[in-house]
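Only one chain comes next, encoded as C-alpha coordinates, the form predicted on its own.
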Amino acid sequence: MINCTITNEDIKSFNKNGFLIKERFLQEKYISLFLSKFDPLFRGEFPNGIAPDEQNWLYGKDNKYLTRQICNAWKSDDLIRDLVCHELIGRILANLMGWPGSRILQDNILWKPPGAKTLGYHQDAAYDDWIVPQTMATCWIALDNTSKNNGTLEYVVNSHKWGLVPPNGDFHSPKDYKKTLNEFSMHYNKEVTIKHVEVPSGGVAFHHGLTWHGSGYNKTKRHRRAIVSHCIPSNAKFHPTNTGGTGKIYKKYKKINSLKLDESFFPILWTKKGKKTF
(Lines of atoms letter the chains of each structure in order from A and count residues from 1; the text may use other names and numbers.)
(Lines give C-alpha, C1' and ligand atoms only; values in the text may rest on other atoms or scores of the structure.)
Protein backbone atom coordinates (compact mmCIF):
# COMPACT_ATOMS: atom_id res chain seq x y z
CA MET A 1 0.00 0.00 0.00
CA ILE A 2 2.75 2.47 0.93
CA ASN A 3 6.47 2.48 0.29
CA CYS A 4 9.00 4.95 1.65
CA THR A 5 12.60 4.83 2.85
CA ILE A 6 13.88 7.38 5.34
CA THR A 7 17.62 8.00 5.35
CA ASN A 8 19.89 9.66 7.91
CA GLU A 9 19.98 12.69 5.62
CA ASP A 10 16.17 12.80 5.70
CA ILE A 11 16.22 12.80 9.50
CA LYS A 12 18.77 15.63 9.50
CA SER A 13 16.59 17.60 7.08
CA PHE A 14 13.51 17.02 9.26
CA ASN A 15 15.37 18.18 12.37
CA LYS A 16 16.61 21.26 10.54
CA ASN A 17 13.41 22.35 8.82
CA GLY A 18 10.62 20.79 10.91
CA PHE A 19 9.23 18.81 7.96
CA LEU A 20 10.14 16.30 5.26
CA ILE A 21 8.51 16.05 1.82
CA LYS A 22 8.56 12.98 -0.44
CA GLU A 23 7.02 12.72 -3.92
CA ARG A 24 6.32 8.97 -3.68
CA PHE A 25 4.53 7.28 -0.78
CA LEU A 26 1.08 5.81 -1.50
CA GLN A 27 1.07 3.29 -4.35
CA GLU A 28 -0.78 4.59 -7.41
CA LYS A 29 -3.28 1.70 -7.59
CA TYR A 30 -4.72 2.70 -4.20
CA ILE A 31 -5.27 6.40 -4.91
CA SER A 32 -8.61 6.05 -6.74
CA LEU A 33 -9.81 3.60 -4.10
CA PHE A 34 -9.23 6.09 -1.30
CA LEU A 35 -10.74 8.92 -3.33
CA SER A 36 -13.91 6.84 -3.71
CA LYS A 37 -14.32 6.90 0.07
CA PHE A 38 -14.67 10.68 0.36
CA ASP A 39 -18.15 11.22 -1.03
CA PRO A 40 -19.88 8.49 1.05
CA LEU A 41 -18.10 9.51 4.25
CA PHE A 42 -19.13 13.14 3.89
CA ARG A 43 -22.70 11.99 3.24
CA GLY A 44 -22.66 10.24 6.60
CA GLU A 45 -22.24 6.70 5.27
CA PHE A 46 -19.99 4.69 7.58
CA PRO A 47 -19.23 1.05 6.60
CA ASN A 48 -18.54 -0.02 10.18
CA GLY A 49 -21.65 1.67 11.53
CA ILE A 50 -19.47 3.84 13.78
CA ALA A 51 -19.53 7.61 13.33
CA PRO A 52 -16.18 9.43 13.35
CA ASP A 53 -15.32 11.62 16.35
CA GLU A 54 -15.63 14.86 14.37
CA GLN A 55 -17.30 15.80 11.11
CA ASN A 56 -17.02 19.47 10.16
CA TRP A 57 -18.98 19.39 6.90
CA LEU A 58 -22.15 17.66 5.66
CA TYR A 59 -23.88 17.63 2.26
CA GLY A 60 -26.97 19.84 2.16
CA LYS A 61 -26.04 21.59 5.40
CA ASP A 62 -22.73 23.42 5.12
CA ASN A 63 -21.23 26.02 2.78
CA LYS A 64 -19.75 24.35 -0.29
CA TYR A 65 -16.73 26.65 -0.14
CA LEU A 66 -15.58 25.46 3.28
CA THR A 67 -12.71 23.02 3.61
CA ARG A 68 -14.27 19.69 4.58
CA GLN A 69 -12.85 17.65 7.44
CA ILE A 70 -13.56 14.37 9.22
CA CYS A 71 -11.56 13.24 12.26
CA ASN A 72 -11.05 9.56 13.07
CA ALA A 73 -12.62 8.02 10.02
CA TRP A 74 -10.41 4.99 10.81
CA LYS A 75 -13.13 3.96 13.25
CA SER A 76 -15.71 4.14 10.47
CA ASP A 77 -13.91 2.46 7.57
CA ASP A 78 -11.39 -0.40 7.63
CA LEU A 79 -9.53 0.76 4.51
CA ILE A 80 -8.92 4.18 6.06
CA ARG A 81 -7.72 2.38 9.20
CA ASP A 82 -5.29 0.25 7.20
CA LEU A 83 -3.64 3.41 5.87
CA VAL A 84 -3.56 5.83 8.81
CA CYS A 85 -2.64 3.06 11.28
CA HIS A 86 -0.01 1.55 8.99
CA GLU A 87 3.08 0.23 10.76
CA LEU A 88 5.42 2.08 8.37
CA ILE A 89 3.86 5.45 9.23
CA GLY A 90 4.39 4.71 12.91
CA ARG A 91 7.99 3.68 12.37
CA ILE A 92 8.86 6.69 10.22
CA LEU A 93 7.35 9.20 12.64
CA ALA A 94 8.99 7.54 15.64
CA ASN A 95 12.37 7.63 13.92
CA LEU A 96 11.99 11.25 12.86
CA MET A 97 10.97 12.31 16.37
CA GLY A 98 13.26 10.01 18.36
CA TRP A 99 10.36 8.19 20.06
CA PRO A 100 10.35 4.55 21.25
CA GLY A 101 7.22 4.01 19.17
CA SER A 102 4.07 5.68 17.81
CA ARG A 103 0.33 5.49 18.32
CA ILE A 104 -2.35 7.39 16.44
CA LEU A 105 -4.06 10.27 18.21
CA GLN A 106 -6.44 11.05 15.37
CA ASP A 107 -6.72 11.06 11.59
CA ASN A 108 -8.04 13.71 9.21
CA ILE A 109 -9.93 13.27 5.95
CA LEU A 110 -9.43 16.64 4.24
CA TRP A 111 -11.27 17.86 1.14
CA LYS A 112 -10.66 21.30 -0.31
CA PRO A 113 -12.99 21.68 -3.35
CA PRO A 114 -12.58 24.36 -6.04
CA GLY A 115 -12.98 27.80 -4.47
CA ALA A 116 -12.61 26.45 -0.93
CA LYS A 117 -11.46 28.76 1.82
CA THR A 118 -8.44 28.73 4.09
CA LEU A 119 -7.18 26.96 7.20
CA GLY A 120 -5.41 29.24 9.67
CA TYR A 121 -1.77 28.82 10.58
CA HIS A 122 -1.27 26.77 13.75
CA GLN A 123 0.83 24.14 15.53
CA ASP A 124 -0.74 20.69 15.87
CA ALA A 125 0.76 20.02 19.30
CA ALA A 126 -0.89 23.15 20.68
CA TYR A 127 -4.21 21.29 20.67
CA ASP A 128 -3.15 18.21 22.67
CA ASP A 129 -2.27 19.62 26.10
CA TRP A 130 -4.36 16.78 27.51
CA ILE A 131 -1.56 14.38 26.51
CA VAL A 132 1.76 13.84 28.33
CA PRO A 133 4.21 14.53 26.78
CA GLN A 134 2.54 17.32 24.80
CA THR A 135 3.98 16.47 21.41
CA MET A 136 2.86 15.20 18.02
CA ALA A 137 4.06 14.30 14.54
CA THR A 138 2.03 14.15 11.35
CA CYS A 139 1.96 12.19 8.10
CA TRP A 140 0.03 14.11 5.40
CA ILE A 141 -0.78 12.07 2.26
CA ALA A 142 -1.85 13.83 -0.95
CA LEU A 143 -4.53 12.13 -3.06
CA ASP A 144 -4.48 14.84 -5.74
CA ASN A 145 -1.64 16.75 -7.34
CA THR A 146 -0.93 19.69 -5.06
CA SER A 147 0.19 23.22 -5.81
CA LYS A 148 0.28 26.67 -4.28
CA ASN A 149 -2.77 27.62 -6.36
CA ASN A 150 -4.99 24.77 -5.13
CA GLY A 151 -4.46 25.54 -1.46
CA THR A 152 -1.84 22.97 -0.59
CA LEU A 153 -0.28 22.61 2.84
CA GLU A 154 2.21 25.36 3.74
CA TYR A 155 5.05 25.09 6.27
CA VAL A 156 7.11 27.76 8.00
CA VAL A 157 10.71 26.58 7.72
CA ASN A 158 12.47 26.02 11.07
CA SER A 159 9.41 27.13 13.08
CA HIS A 160 9.42 23.93 15.17
CA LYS A 161 12.25 25.57 17.11
CA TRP A 162 10.13 28.56 18.16
CA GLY A 163 8.52 26.82 21.11
CA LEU A 164 4.93 25.91 21.88
CA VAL A 165 2.30 28.63 21.46
CA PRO A 166 -1.26 28.19 22.86
CA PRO A 167 -4.01 28.15 20.18
CA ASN A 168 -5.07 31.64 19.17
CA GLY A 169 -7.36 32.94 16.44
CA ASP A 170 -9.69 31.33 13.93
CA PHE A 171 -8.78 27.92 12.52
CA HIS A 172 -11.52 27.22 9.96
CA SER A 173 -11.75 29.68 7.04
CA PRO A 174 -10.29 32.90 8.48
CA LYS A 175 -10.08 35.78 5.99
CA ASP A 176 -6.43 36.33 6.91
CA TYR A 177 -5.14 32.81 7.48
CA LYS A 178 -1.64 34.10 8.32
CA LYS A 179 -2.78 36.63 10.92
CA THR A 180 -1.75 34.64 14.01
CA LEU A 181 1.55 33.65 12.41
CA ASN A 182 2.38 37.23 11.41
CA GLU A 183 1.51 38.62 14.83
CA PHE A 184 3.68 36.04 16.57
CA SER A 185 6.64 36.43 14.21
CA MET A 186 6.59 40.23 14.46
CA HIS A 187 6.32 40.22 18.25
CA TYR A 188 9.19 37.75 18.68
CA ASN A 189 11.24 38.89 15.66
CA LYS A 190 11.05 35.56 13.85
CA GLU A 191 11.97 35.16 10.20
CA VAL A 192 9.16 33.60 8.16
CA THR A 193 10.11 31.46 5.17
CA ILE A 194 7.23 29.47 3.70
CA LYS A 195 7.50 26.16 1.87
CA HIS A 196 4.50 24.89 -0.11
CA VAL A 197 4.00 21.13 -0.32
CA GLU A 198 3.84 20.62 -4.07
CA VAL A 199 3.76 16.89 -4.78
CA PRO A 200 1.97 14.55 -7.19
CA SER A 201 -0.94 12.44 -5.97
CA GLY A 202 0.44 9.78 -3.66
CA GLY A 203 3.13 12.10 -2.32
CA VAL A 204 3.62 12.73 1.38
CA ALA A 205 4.78 15.30 3.91
CA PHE A 206 5.83 14.60 7.48
CA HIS A 207 5.95 17.43 10.01
CA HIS A 208 6.83 18.11 13.63
CA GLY A 209 3.98 18.96 16.00
CA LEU A 210 5.49 22.40 16.65
CA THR A 211 5.88 23.33 12.98
CA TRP A 212 3.64 26.25 12.00
CA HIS A 213 1.45 25.40 9.01
CA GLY A 214 -1.81 26.29 7.27
CA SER A 215 -3.31 26.44 3.79
CA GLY A 216 -4.67 29.09 1.46
CA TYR A 217 -7.60 29.32 -0.96
CA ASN A 218 -8.11 26.74 -3.68
CA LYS A 219 -8.00 29.05 -6.69
CA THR A 220 -8.29 26.24 -9.24
CA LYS A 221 -11.12 24.15 -10.66
CA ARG A 222 -9.59 20.98 -9.19
CA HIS A 223 -10.29 19.26 -5.88
CA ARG A 224 -7.49 18.93 -3.33
CA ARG A 225 -7.91 15.91 -1.02
CA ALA A 226 -5.63 14.37 1.57
CA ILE A 227 -5.58 11.75 4.33
CA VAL A 228 -3.65 12.54 7.49
CA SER A 229 -2.33 10.52 10.41
CA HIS A 230 -1.48 12.46 13.60
CA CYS A 231 0.67 10.41 15.97
CA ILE A 232 2.04 10.69 19.51
CA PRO A 233 4.64 8.59 21.36
CA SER A 234 3.57 5.03 22.06
CA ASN A 235 4.20 5.61 25.79
CA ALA A 236 2.12 8.81 26.00
CA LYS A 237 -0.55 9.10 28.69
CA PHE A 238 -3.52 11.29 29.54
CA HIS A 239 -2.69 14.47 31.40
CA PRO A 240 -4.21 14.10 34.88
CA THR A 241 -6.09 17.41 34.76
CA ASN A 242 -5.86 19.27 31.44
CA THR A 243 -8.87 19.08 29.12
CA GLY A 244 -8.06 21.89 26.68
CA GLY A 245 -7.65 21.71 22.91
CA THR A 246 -9.16 18.57 21.48
CA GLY A 247 -9.31 17.05 24.96
CA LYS A 248 -12.90 18.25 25.14
CA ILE A 249 -13.65 15.58 22.54
CA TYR A 250 -11.14 12.83 23.15
CA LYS A 251 -10.74 12.74 26.90
CA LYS A 252 -14.07 10.94 27.06
CA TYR A 253 -12.01 7.81 26.32
CA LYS A 254 -10.17 8.07 29.63
CA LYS A 255 -10.80 5.18 32.03
CA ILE A 256 -11.63 5.77 35.71
CA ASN A 257 -8.53 5.85 37.93
CA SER A 258 -6.16 5.38 34.98
CA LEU A 259 -4.07 7.66 32.77
CA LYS A 260 -3.36 4.91 30.24
CA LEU A 261 -4.39 5.42 26.61
CA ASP A 262 -6.59 2.51 25.55
CA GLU A 263 -5.48 0.89 22.28
CA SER A 264 -9.12 0.54 21.25
CA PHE A 265 -9.21 4.31 20.76
CA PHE A 266 -5.51 5.18 20.37
CA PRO A 267 -3.97 2.20 18.52
CA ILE A 268 -0.23 1.54 18.61
CA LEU A 269 1.26 1.60 15.10
CA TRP A 270 4.84 0.55 15.84
CA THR A 271 7.37 0.24 18.66
CA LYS A 272 11.03 -0.72 18.80
CA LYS A 273 9.95 -3.81 20.76
CA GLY A 274 7.65 -4.93 17.95
CA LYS A 275 4.32 -4.08 19.54
CA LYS A 276 1.38 -2.93 17.41
CA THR A 277 -2.39 -3.00 17.77
CA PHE A 278 -3.35 -4.15 14.26
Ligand SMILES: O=C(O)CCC(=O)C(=O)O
Given for the second form:
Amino acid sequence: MINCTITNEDIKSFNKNGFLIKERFLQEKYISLFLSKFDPLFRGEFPNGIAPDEQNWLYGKDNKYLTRQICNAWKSDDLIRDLVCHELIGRILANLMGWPGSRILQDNILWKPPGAKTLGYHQDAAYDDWIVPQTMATCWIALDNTSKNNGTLEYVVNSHKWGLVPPNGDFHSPKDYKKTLNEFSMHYNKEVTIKHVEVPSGGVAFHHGLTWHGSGYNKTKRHRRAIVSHCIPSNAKFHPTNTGGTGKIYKKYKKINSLKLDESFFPILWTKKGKKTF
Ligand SMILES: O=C(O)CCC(=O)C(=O)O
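With the form predicted on its own in hand, show me what the form predicted together with the named molecule looks like.
Next comes the full complex, this chain leading.
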Protein backbone atom coordinates (compact mmCIF):
# COMPACT_ATOMS: atom_id res chain seq x y z
CA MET A 1 0.00 0.00 0.00
CA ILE A 2 2.78 2.49 0.92
CA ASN A 3 6.49 2.65 0.09
CA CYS A 4 9.05 5.01 1.54
CA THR A 5 12.71 4.94 2.52
CA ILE A 6 14.01 7.39 5.06
CA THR A 7 17.75 8.11 4.94
CA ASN A 8 20.02 9.70 7.54
CA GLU A 9 19.97 12.82 5.35
CA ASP A 10 16.15 12.84 5.59
CA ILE A 11 16.34 12.65 9.39
CA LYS A 12 18.84 15.54 9.42
CA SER A 13 16.59 17.56 7.14
CA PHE A 14 13.54 16.84 9.35
CA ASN A 15 15.47 17.95 12.44
CA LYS A 16 16.65 21.10 10.67
CA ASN A 17 13.34 22.18 9.09
CA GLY A 18 10.65 20.52 11.24
CA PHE A 19 9.18 18.59 8.29
CA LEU A 20 10.04 16.22 5.46
CA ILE A 21 8.29 16.05 2.08
CA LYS A 22 8.36 13.06 -0.32
CA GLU A 23 6.72 12.97 -3.74
CA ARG A 24 5.89 9.25 -3.65
CA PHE A 25 4.29 7.35 -0.77
CA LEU A 26 0.83 5.87 -1.39
CA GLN A 27 0.74 3.46 -4.35
CA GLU A 28 -1.21 4.84 -7.27
CA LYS A 29 -3.75 2.00 -7.40
CA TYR A 30 -4.98 2.90 -3.89
CA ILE A 31 -5.59 6.59 -4.53
CA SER A 32 -9.00 6.21 -6.22
CA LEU A 33 -10.01 3.63 -3.64
CA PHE A 34 -9.37 6.04 -0.78
CA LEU A 35 -11.01 8.92 -2.65
CA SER A 36 -14.15 6.78 -3.05
CA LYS A 37 -14.40 6.64 0.77
CA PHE A 38 -14.85 10.41 1.19
CA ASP A 39 -18.38 10.89 -0.12
CA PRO A 40 -20.09 8.17 1.98
CA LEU A 41 -18.18 9.14 5.14
CA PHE A 42 -19.33 12.76 4.83
CA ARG A 43 -22.88 11.48 4.31
CA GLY A 44 -22.60 9.74 7.68
CA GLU A 45 -22.32 6.22 6.19
CA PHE A 46 -19.88 4.12 8.17
CA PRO A 47 -18.95 0.60 6.87
CA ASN A 48 -18.32 -0.75 10.38
CA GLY A 49 -21.42 0.84 11.84
CA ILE A 50 -19.21 2.84 14.20
CA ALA A 51 -19.21 6.63 14.02
CA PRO A 52 -15.86 8.46 14.03
CA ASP A 53 -14.93 10.48 17.13
CA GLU A 54 -15.43 13.88 15.43
CA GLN A 55 -17.15 15.04 12.24
CA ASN A 56 -17.33 18.76 11.49
CA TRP A 57 -19.19 18.53 8.18
CA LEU A 58 -22.23 16.60 6.87
CA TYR A 59 -24.04 16.75 3.49
CA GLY A 60 -27.21 18.80 3.67
CA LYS A 61 -26.27 20.37 6.98
CA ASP A 62 -23.06 22.35 6.63
CA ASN A 63 -21.75 25.23 4.52
CA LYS A 64 -20.17 24.10 1.25
CA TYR A 65 -17.23 26.46 1.71
CA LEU A 66 -15.98 24.89 4.94
CA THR A 67 -13.03 22.53 4.90
CA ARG A 68 -14.55 19.15 5.75
CA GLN A 69 -12.94 17.13 8.51
CA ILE A 70 -13.49 13.78 10.21
CA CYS A 71 -11.35 12.56 13.11
CA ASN A 72 -10.79 8.87 13.74
CA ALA A 73 -12.44 7.43 10.66
CA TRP A 74 -10.19 4.39 11.27
CA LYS A 75 -12.85 3.24 13.73
CA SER A 76 -15.48 3.39 10.96
CA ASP A 77 -13.63 1.87 8.00
CA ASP A 78 -11.05 -0.95 7.92
CA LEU A 79 -9.26 0.28 4.80
CA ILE A 80 -8.66 3.67 6.39
CA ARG A 81 -7.44 1.83 9.48
CA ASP A 82 -4.98 -0.17 7.33
CA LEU A 83 -3.49 3.09 6.05
CA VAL A 84 -3.42 5.40 9.09
CA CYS A 85 -2.31 2.57 11.42
CA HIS A 86 0.29 1.21 8.97
CA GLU A 87 3.47 0.02 10.71
CA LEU A 88 5.65 1.89 8.18
CA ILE A 89 4.08 5.21 9.24
CA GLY A 90 4.77 4.28 12.87
CA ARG A 91 8.38 3.33 12.09
CA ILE A 92 9.10 6.48 10.06
CA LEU A 93 7.60 8.84 12.66
CA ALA A 94 9.44 7.08 15.53
CA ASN A 95 12.72 7.29 13.59
CA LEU A 96 12.22 10.98 12.76
CA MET A 97 11.28 11.86 16.35
CA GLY A 98 13.72 9.52 18.17
CA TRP A 99 10.86 7.60 19.87
CA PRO A 100 10.92 3.91 20.91
CA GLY A 101 7.73 3.41 18.88
CA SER A 102 4.53 5.13 17.74
CA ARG A 103 0.84 4.87 18.43
CA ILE A 104 -1.96 6.75 16.75
CA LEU A 105 -3.65 9.52 18.69
CA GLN A 106 -6.03 10.57 15.96
CA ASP A 107 -6.53 10.42 12.20
CA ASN A 108 -8.01 13.13 9.92
CA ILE A 109 -9.95 12.85 6.70
CA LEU A 110 -9.59 16.32 5.14
CA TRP A 111 -11.53 17.61 2.16
CA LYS A 112 -11.09 21.10 0.77
CA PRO A 113 -13.55 21.49 -2.14
CA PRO A 114 -13.25 24.28 -4.75
CA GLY A 115 -13.65 27.64 -3.01
CA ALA A 116 -13.24 26.16 0.47
CA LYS A 117 -11.90 28.25 3.30
CA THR A 118 -8.78 28.07 5.41
CA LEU A 119 -7.39 26.18 8.40
CA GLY A 120 -5.68 28.49 10.87
CA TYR A 121 -1.96 28.20 11.62
CA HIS A 122 -1.33 26.02 14.67
CA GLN A 123 1.01 23.52 16.31
CA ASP A 124 -0.47 20.00 16.60
CA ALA A 125 1.15 19.30 19.97
CA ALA A 126 -0.65 22.33 21.44
CA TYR A 127 -3.87 20.27 21.33
CA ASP A 128 -2.64 17.33 23.43
CA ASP A 129 -1.77 18.70 26.87
CA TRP A 130 -3.74 15.69 28.16
CA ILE A 131 -0.92 13.37 26.98
CA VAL A 132 2.49 12.87 28.68
CA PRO A 133 4.87 13.67 27.06
CA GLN A 134 3.03 16.49 25.27
CA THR A 135 4.36 15.83 21.78
CA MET A 136 3.13 14.63 18.39
CA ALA A 137 4.30 13.78 14.88
CA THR A 138 2.18 13.71 11.76
CA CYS A 139 2.06 11.89 8.45
CA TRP A 140 -0.06 13.83 5.90
CA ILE A 141 -0.91 11.94 2.69
CA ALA A 142 -2.10 13.89 -0.37
CA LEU A 143 -4.83 12.26 -2.47
CA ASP A 144 -4.85 15.06 -5.08
CA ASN A 145 -2.01 16.99 -6.70
CA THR A 146 -1.38 19.88 -4.32
CA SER A 147 -0.33 23.47 -4.92
CA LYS A 148 -0.30 26.84 -3.23
CA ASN A 149 -3.41 27.67 -5.30
CA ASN A 150 -5.52 24.76 -4.06
CA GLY A 151 -4.87 25.52 -0.40
CA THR A 152 -2.26 22.90 0.29
CA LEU A 153 -0.67 22.35 3.69
CA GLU A 154 2.01 24.95 4.44
CA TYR A 155 4.79 24.96 7.02
CA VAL A 156 6.91 27.60 8.74
CA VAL A 157 10.48 26.40 8.25
CA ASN A 158 12.34 25.75 11.50
CA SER A 159 9.38 26.76 13.71
CA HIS A 160 9.55 23.48 15.68
CA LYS A 161 12.37 25.17 17.60
CA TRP A 162 10.16 28.06 18.77
CA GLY A 163 8.65 26.21 21.75
CA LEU A 164 5.05 25.30 22.54
CA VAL A 165 2.24 27.86 22.68
CA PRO A 166 -1.31 27.02 23.90
CA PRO A 167 -3.97 26.87 21.12
CA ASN A 168 -5.19 30.37 20.24
CA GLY A 169 -7.66 31.63 17.63
CA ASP A 170 -10.05 29.75 15.33
CA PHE A 171 -8.90 26.50 13.75
CA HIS A 172 -11.70 26.18 11.15
CA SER A 173 -12.05 28.90 8.48
CA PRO A 174 -10.54 31.99 10.11
CA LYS A 175 -10.59 34.99 7.75
CA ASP A 176 -6.90 35.61 8.34
CA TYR A 177 -5.46 32.12 8.75
CA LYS A 178 -2.00 33.51 9.56
CA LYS A 179 -3.18 35.90 12.32
CA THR A 180 -1.97 33.82 15.29
CA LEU A 181 1.31 33.04 13.54
CA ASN A 182 1.94 36.69 12.66
CA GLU A 183 1.13 37.88 16.19
CA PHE A 184 3.44 35.28 17.71
CA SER A 185 6.33 35.81 15.29
CA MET A 186 6.15 39.60 15.62
CA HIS A 187 6.00 39.49 19.40
CA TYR A 188 8.97 37.12 19.66
CA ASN A 189 10.85 38.50 16.66
CA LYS A 190 10.84 35.20 14.73
CA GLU A 191 11.66 34.98 11.05
CA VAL A 192 8.84 33.39 9.02
CA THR A 193 9.76 31.39 5.91
CA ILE A 194 6.84 29.44 4.47
CA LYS A 195 7.10 26.18 2.54
CA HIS A 196 4.02 24.97 0.64
CA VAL A 197 3.68 21.19 0.31
CA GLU A 198 3.41 20.81 -3.46
CA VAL A 199 3.33 17.10 -4.28
CA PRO A 200 1.58 14.78 -6.76
CA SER A 201 -1.37 12.73 -5.44
CA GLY A 202 0.09 9.93 -3.33
CA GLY A 203 2.85 12.20 -2.02
CA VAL A 204 3.47 12.70 1.68
CA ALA A 205 4.65 15.22 4.26
CA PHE A 206 5.81 14.39 7.79
CA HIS A 207 5.94 17.09 10.44
CA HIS A 208 7.01 17.64 14.02
CA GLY A 209 4.24 18.38 16.55
CA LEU A 210 5.74 21.81 17.27
CA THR A 211 5.99 22.89 13.61
CA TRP A 212 3.63 25.79 12.83
CA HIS A 213 1.35 24.95 9.88
CA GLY A 214 -2.01 25.75 8.31
CA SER A 215 -3.64 25.98 4.87
CA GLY A 216 -5.16 28.70 2.69
CA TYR A 217 -8.23 29.00 0.42
CA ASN A 218 -8.74 26.51 -2.39
CA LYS A 219 -8.78 28.98 -5.27
CA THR A 220 -9.07 26.27 -7.96
CA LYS A 221 -11.98 24.33 -9.44
CA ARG A 222 -10.60 21.00 -8.19
CA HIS A 223 -10.92 19.21 -4.85
CA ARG A 224 -7.98 18.95 -2.46
CA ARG A 225 -8.14 15.91 -0.16
CA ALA A 226 -5.78 14.30 2.35
CA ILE A 227 -5.63 11.49 4.91
CA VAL A 228 -3.60 12.16 8.03
CA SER A 229 -2.16 10.06 10.83
CA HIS A 230 -1.25 11.97 14.03
CA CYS A 231 0.98 9.86 16.30
CA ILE A 232 2.52 10.03 19.78
CA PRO A 233 5.26 7.88 21.39
CA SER A 234 4.20 4.27 21.97
CA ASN A 235 4.96 4.68 25.70
CA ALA A 236 2.96 7.90 26.16
CA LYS A 237 0.34 8.06 28.92
CA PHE A 238 -2.69 10.14 29.88
CA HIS A 239 -1.93 13.29 31.87
CA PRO A 240 -3.54 12.73 35.29
CA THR A 241 -5.53 16.01 35.28
CA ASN A 242 -5.16 18.08 32.06
CA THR A 243 -8.06 18.14 29.61
CA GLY A 244 -7.02 20.97 27.26
CA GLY A 245 -7.20 20.94 23.47
CA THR A 246 -8.87 17.74 22.30
CA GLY A 247 -8.72 16.23 25.82
CA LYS A 248 -12.38 16.97 26.46
CA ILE A 249 -13.23 14.53 23.65
CA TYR A 250 -10.56 11.86 23.99
CA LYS A 251 -10.12 11.66 27.75
CA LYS A 252 -13.37 9.71 27.86
CA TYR A 253 -11.15 6.74 26.91
CA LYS A 254 -9.23 6.97 30.20
CA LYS A 255 -9.97 4.16 32.64
CA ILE A 256 -10.47 4.87 36.34
CA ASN A 257 -7.24 4.46 38.39
CA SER A 258 -5.03 4.09 35.32
CA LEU A 259 -3.06 6.45 33.08
CA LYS A 260 -2.51 3.76 30.45
CA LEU A 261 -3.58 4.44 26.85
CA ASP A 262 -5.65 1.44 25.77
CA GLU A 263 -4.60 -0.07 22.42
CA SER A 264 -8.26 -0.46 21.46
CA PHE A 265 -8.56 3.32 21.26
CA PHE A 266 -4.93 4.37 20.66
CA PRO A 267 -3.43 1.47 18.66
CA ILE A 268 0.33 0.86 18.51
CA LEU A 269 1.67 1.10 14.95
CA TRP A 270 5.27 0.05 15.49
CA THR A 271 7.87 -0.32 18.26
CA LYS A 272 11.58 -1.15 18.21
CA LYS A 273 10.65 -4.29 20.19
CA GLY A 274 8.31 -5.48 17.42
CA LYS A 275 4.95 -4.66 19.01
CA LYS A 276 1.92 -3.58 16.96
CA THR A 277 -1.81 -3.69 17.60
CA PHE A 278 -3.00 -4.70 14.10
O1 LIG B 1 -4.47 19.63 5.17
C2 LIG B 1 -4.63 20.67 5.80
O3 LIG B 1 -5.21 21.63 5.31
C4 LIG B 1 -4.11 20.85 7.21
C5 LIG B 1 -3.66 19.58 7.84
C6 LIG B 1 -3.16 19.71 9.24
O7 LIG B 1 -3.33 20.69 9.91
C8 LIG B 1 -2.44 18.57 9.78
O9 LIG B 1 -2.35 17.53 9.11
O10 LIG B 1 -1.92 18.65 10.91
